[in-house]
Each structure stands twice: as C-alpha cells, then as structure tokens.
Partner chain sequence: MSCWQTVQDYGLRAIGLGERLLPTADITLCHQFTLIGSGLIWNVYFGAMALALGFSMSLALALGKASQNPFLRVPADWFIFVFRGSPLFIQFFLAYEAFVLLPRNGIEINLIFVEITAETRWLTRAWAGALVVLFLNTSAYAGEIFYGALRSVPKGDLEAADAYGMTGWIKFRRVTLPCTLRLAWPSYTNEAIFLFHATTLVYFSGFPAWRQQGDALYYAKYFADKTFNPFVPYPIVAAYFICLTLLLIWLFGTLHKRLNRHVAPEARSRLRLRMQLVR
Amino acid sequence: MFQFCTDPSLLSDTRWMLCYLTSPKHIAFYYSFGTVLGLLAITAPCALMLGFGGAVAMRSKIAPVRWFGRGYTSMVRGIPDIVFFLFMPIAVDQALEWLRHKVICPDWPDPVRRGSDFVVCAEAKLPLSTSAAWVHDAYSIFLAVLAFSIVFGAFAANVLSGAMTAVPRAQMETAEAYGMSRRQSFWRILVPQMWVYALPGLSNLWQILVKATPLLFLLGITDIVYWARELGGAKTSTFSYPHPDWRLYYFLFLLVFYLALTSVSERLFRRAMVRLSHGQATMAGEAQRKADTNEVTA
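Could the structure of this chain by itself be given in the form predicted on its own?
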C-alpha cells in the first residue's frame, strides 16, 4: 500500500510491520470481518422468520401443517450442525442446477448422474464460469445463509413455541370474552406478550449462531478463520513477508473479537429484556413495578 513497501527486506521493524499489516491479503482479512457480520445480520432475521413460521405450524389445528412444523424442528435439531451445513449447500446447489438443466438443455442426451459425478450442461451451472468473482462469492454466501437459517430457524421455532405456551391462558380467554377472533387474539395478545418469554432463549440462540460462524470455513468461504490460519502460518522466503508461526496471535485476535461481539450482544439483549418486561406479569415486570412504586413514595 505504501511506496516504501517495494522491498520488505530493507525495511525497519516498524515499517516492515506496517507494510505487512496493509498487504492485499490482510486487506482481504479485514474485509472478511464484514462477511461474518453481514452473514449474522442476514441470517438472524431469516432464522427468526422461519422459527416463527415453524412455531405457528406446530400450534396449528390442521394436522398436516402441525406434522410439518414438528417434523421440521425435530429433524433439523436431531442432525449434527456440521453435517447439515455440509449437506444443505450441496443439495440446494445441485437441485437448482438440475432445474436449470431441464429448462435450458432439454435435449441433453447424457444422464445427469454419472456414478458419483453430477454433470449438467455449461449453461446451467450456478454460477456460470464466465461470471465475475463477486458473483461466485455472493452465491456461496447465499447457500451459507440458507443453511444457517434453516438450522437455527428450527431451534428458534422450539423457543417461540415454548414462549407462546408460556403466555397465561387467562389472557387469551379475556380476549375471547371481549369478542376478539382467534386471529385477532393471536396477533394482538399472544404475539406481543410472548417475546418477554422468548428473549432469554433467543439470546442464547444468537450467541450459538455467533459461535457457529467459523463453520463458514468448511463451506469454502474465505472468512476470518481461513485468513487467520493462512496469514498466521509460517512463511518461507518465497513470500514477500516471511515470519515464524504466528497463528497463536491471529487466533487470539479472533478470540478477542468474538468475546467483544458477544459482550455487546449481551448488553443489547439485557436492555431489550428490561424494555419488554415493563408492565408484564412476570418476575422482571413485577420488580420494575415495585422499583417505580418505591421511587414515587420516596
């Protein structure tokens, strides 16, 4: 990045380190933090929506819908995460390519399955071989978000279903006594009140999601774990900036990053819990009411 970085062997220690930390590979390492944070920002709401849909399906009075909701949560929660993360992107990728193959190349004479190989026409590949590098990266991230959302959506469905059950039945009976329909009481009474019961479980689920992001490395995405291993490994004289094995320091930096991220998350969830508990018939809500009463009497 700097003009004096042309010959690292002639640099002083300070300048050498400055050139080393601003090399193109380190810039890619810094960008990979944005990849992880972007994945979390997209996956969390997607998983929450899938979880809400799964929780509603589990409580449905229509038997096939209820069976689907319970089957989805039981199947995904019963499969190890790493197996699902490796299976889902491959399955979705091949399914999309097979559909494109049937539409674009209907006269293809050879079978798609050839032993253990999966071969489609060049025009049906996803993404195309002529596509830009960012298209390939975006497609990989799309598959990763899909896998993460389905897995954590199943756990969120279980959390939200338990939160819906925890809302006192008397609340729903009161809504029915006031003439509300089942749909109205669900959206106006049950859903607003369930979050205070769901938030502790969702906060734990968020922390697990944060800790699961290193699995991006297994999906072929150059995330922060990939670059930490790549940059921290011992370099030889063939590299511009040879150095000993520094993986300890790189992974220590990742440890600090994840600890900081989880610490900020805990504070945000704690504030959200205080706000949602206000006026609720829970222990936290009762403690707030007593505190407000003591402030007024004082």
Second form
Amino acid sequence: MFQFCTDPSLLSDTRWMLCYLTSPKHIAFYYSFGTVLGLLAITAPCALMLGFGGAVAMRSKIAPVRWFGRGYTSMVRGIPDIVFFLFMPIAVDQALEWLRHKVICPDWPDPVRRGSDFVVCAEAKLPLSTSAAWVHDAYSIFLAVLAFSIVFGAFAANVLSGAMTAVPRAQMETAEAYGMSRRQSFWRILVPQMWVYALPGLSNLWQILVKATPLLFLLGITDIVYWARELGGAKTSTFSYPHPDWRLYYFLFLLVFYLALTSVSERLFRRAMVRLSHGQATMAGEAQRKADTNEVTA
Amino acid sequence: MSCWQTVQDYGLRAIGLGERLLPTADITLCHQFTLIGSGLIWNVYFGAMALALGFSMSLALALGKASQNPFLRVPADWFIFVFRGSPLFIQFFLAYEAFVLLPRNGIEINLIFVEITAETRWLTRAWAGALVVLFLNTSAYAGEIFYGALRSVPKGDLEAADAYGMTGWIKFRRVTLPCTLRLAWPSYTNEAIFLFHATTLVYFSGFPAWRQQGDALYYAKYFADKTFNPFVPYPIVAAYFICLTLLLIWLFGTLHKRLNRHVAPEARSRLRLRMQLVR
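Moving on from the form predicted on its own, kindly provide the form predicted together with the partner chain as a structure.
Starting with the chain above, the whole complex follows.
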C-alpha cells in the first residue's frame, strides 16, 4: 500500500506497524467486517418477513397452516440455535441436490445414500464442480443467510405474534363495527398498530442477531473470526511480518467492535421507540402527550 | 453387537470412561443416541455449575448496579455492559487465548511469608476455562434481570418493612430479596434455558475437546461428518434438548410456586412459558 513497505524487515516500529496493518491480508480482514454488516442487512429483513409469515400462519383459520405456524415459532424455544446453524446449511444443500438429482438424472441406477456417502450425479451437484470459485463462495454465503433467516424468522414470529395479540381488542372491534372485512381490519388496524408493541422484542432480537454473527465462522465463511485467528497466530521469520501470538489483541478488537455495534443500535432503537410511541394508547404514549400539554400550558 | 453393549461402551464416553475409540464404521442409531446422550453430561455440567456459581454473583452485580456508591456502580455497570454487549462466541475465543498466554508453570504469588504457585494450566481446558466464561456471562445477564426486579420492588413493601423497624440486612433478607426473586423468576427461568442452550458453543469456540470428550453437539457433528447424514444426529440433539428444557421449566416452575406460596392464588403471577427474548 505504501511505497516504503517493500522490505518490512528494515522498517522502524511505527512504519512497520503501518505497513503490517495495511498488508493485503489485513485489507481482506477489514472487508470481512463488511461481510458481517452485509449479512445483517440481508438477514434482518428476510427474518422479519419470515417471522411475519409465521405470525400470520399462527392466526390462520386453516388448521394445518396454523399447526405449521405453531411448530415454526416454537422450534427455537427448546432447541439451541447453534444446532440449527449446523443443521440447516447441510440439510438444505442435500435437499436441493437430491431434488436436482431426481429431475436431471431420473435414470441413475444407484441409490443416492450409500452407506456413509451422499452421491448425486455430476450434473446435479450444487454448485457444479466446473463453476468458478466465487460461485462456491456465493453459494455458501447463501446457505448461511438462509440458515440465519429461518432461525431468526422463528424468533421474530414469536415477537410479532405476541405484538399482534397485544393490540387492544377494542381497536379490532371498532374496525368490525365499521364493517371492515377480516383482511381489511388486519392490514389497516392491526398491522400499523402492532409495531409499537413489537419494537422492544425486535430490538432485543436485533441484538441477538448481531451477537450471533460470529457463528458465521462455524459455517465455513471467511468472516472476522476466521481472519482474527488467521492473522493473529504466531508468524515465524519466513513470513514478511513475523510476530508472536497476537490472537488475544485481535479478539479484543472484535470485542470492542461488537460492543460498539450493540451500544449504537441500542441508542437508535431507543430513539425509534420514542417516535413510535407518539400518539399511541400506551403508557409511553400517554406520558409524551402529558409532557406536550404541560409544555403548551406552561 | 447389542444395544446394551453399546450403552455400556459409550454411555460415559464423554467423561472418559468406556471404549477409547469413537465408532467409525457401521454407525447405528443406538450409537448415536448413546454417545450424544453421554455428551449431554457436559451440557448439564456447564449449565448447572454456571447457574449455581453465577446466582450469588448476579445478585451482587444487581446490588452494585443499584448502589449509590460510584465505586460499586461503575464496575458493575461496565461488567454487565461488556458481557451482555458482546457475543459469547467471541468471549470464549478471547478467554481461551488469554488463558493460553498465562505462564505454563503457574503464577508465583509472593505473599510475604509464603510463596504460592497458582496452577494455570487447567484454565486452558474446557471444563474450567469455558466454565469461567459461562459463569461470568450468565452472572451479567442474570445481574441485569435482578437489577430490573430490584428496581420494581413495590414501595409499599419497603415502607411496611420500615414501619416494622427492620433495617439493613434483616430488611434485605426478609423483604427486598424474596420480592426481587419473585419478580425476576420468570425472566431468570428464561435465562437459565438460554444458558443451557449456550453450553453447546463451548467445543466449537477454541476450547479443544480433550481426547474427543465433548458435549452433545460435538458428537452430533462428529456423526454428521462421518455419515454425511445430518437428518439423524441433529434431531437427536434437538430431542435431548427439548427434554432438558422441559425439565428446567418444571424445576423452575416448582421453585416459582414456592416463591409465590404466600401470595393469594388469584394474584399469583403464572410462570409464563412463552419465550421472552432477553439475551
């Protein structure tokens, strides 16, 4: 990156550090923070949508749909989420390959599961063994996002179904009195009002999601934990930047990063709560109203 | 080989008793159930020990956070902030790296009269190192829960205690503490469930499984990798954990009833089994 970095062994301490921290591997490390934030940006809306679907399914009039919704929302209650993170990617991968196998090579004579092997025909492999390296990377990231979305969708469904039942019954009765259909009263009355009840739960969920992102490492993605271990490990003099075991400092840096991320988002959520409580029939909304009228009269 | 034989060979494999080698070929359902079940010993050990040790620590943290004295409040605040604001996964890694850097031969503590050598080696092993992290982590989460409950102890109860002439320790032990526990119990139950779930992270986070003695998820991943079939071992872990969760809910429900035994039946808060997201 800098001109003087060509021979690190001759550099003074500050320059050495500067060169070390801008080495290509460190640039990749900094980019992996982007991977984490990107995953958050994709997963959060996906999980929210899945959660909304799950919460709606729980209220469905059709019994199998309702059972599905109940099953989906309660699956995260008794089972550790890490089990899902390990299970989902490989299960989805095998399911997709199996489906493709059935469609693409219907006259394959051997069974797919042979003892301790899972073999599909070459054309059904996902991604194809001939495809570029980035396709493989993208596919593994896709599987990770899917796993995160499904698990956090189940958490979100818990929060949203709680919020839906928390909307005062009188509001829905008023909607019915106005002759709104079930669908109309759901979209026009329930959905706009439920967010203020959902926000505390959702903000908590966001924090849990943020704190779950290092688990990407378990899914074999080159994320910040991977780089921290890789870069921090002791380097002998055969490397251009030899140093002892610095993993402790790298992990300290990650710790600070996460502390910053969670405390910033906590502040943002607090602000959003103030906004959303405005004019709501809740304690916070009432307190705001009183504060406003006091200001006017004073 | 009969299933009973398998149970004898692998039932206590997770703590190093029985067969030395893990099954590699001809893996049966019985193998998977037995070995994953034996791994559950570690989950129960980590969860129960961290909860038991963390209980008094979390009460101390809650009192510290609620205290007027800044020398108590600020450290408690920071402790809770650091452990609640960062991922447990990173905490495990960080602690492991820190424990590894401790001197091999132990730390010599020079007290004026005697010299003590504190053994540090065992801290790099999961049974102690991971337990320390889990203990600190659950103390922080439960501390926040107890702090919230401490702040919502009804004013009337405290005034009544004052009116009876109770002060200091007596007032705390007879009025404030029982009331705090009663209010915090549903959230604390939730925290306990999450803690047991979090114990599955231990062997995926730097702490090596010594002689392949791991927890339930460690063995489940072992089988999933060996058989390349995730559809058997992971549902087994899931089933074990659902049983464990139900057991916890029952246990904490019994304690909840005991804490509420003086409250009029209709005023008793039911232990809500709906999951709260406090982590």
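Residue numbers count along the first chain shown, from 1. What you are looking at is a predicted structure, and each value in this text was computed from that prediction instead of being measured. Basically, rigid core = biggest C-alpha set you can superpose within 1.5 Å across the two forms.
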Quick one: once the rigid core is lined up, does residue 184 have its C-alpha move by 2 Å or more between the two forms?
no
Residue 105 C-alpha relocation of at least 2 Å between the two forms, rigid core basis:
yes
So, does residue 221 move by 2 Å or more at the CA between the two forms, with the core held fixed?
no
Quick one: how many Å does the C-alpha of residue 129 shift between the two forms once the rigid core is superposed?
3.3
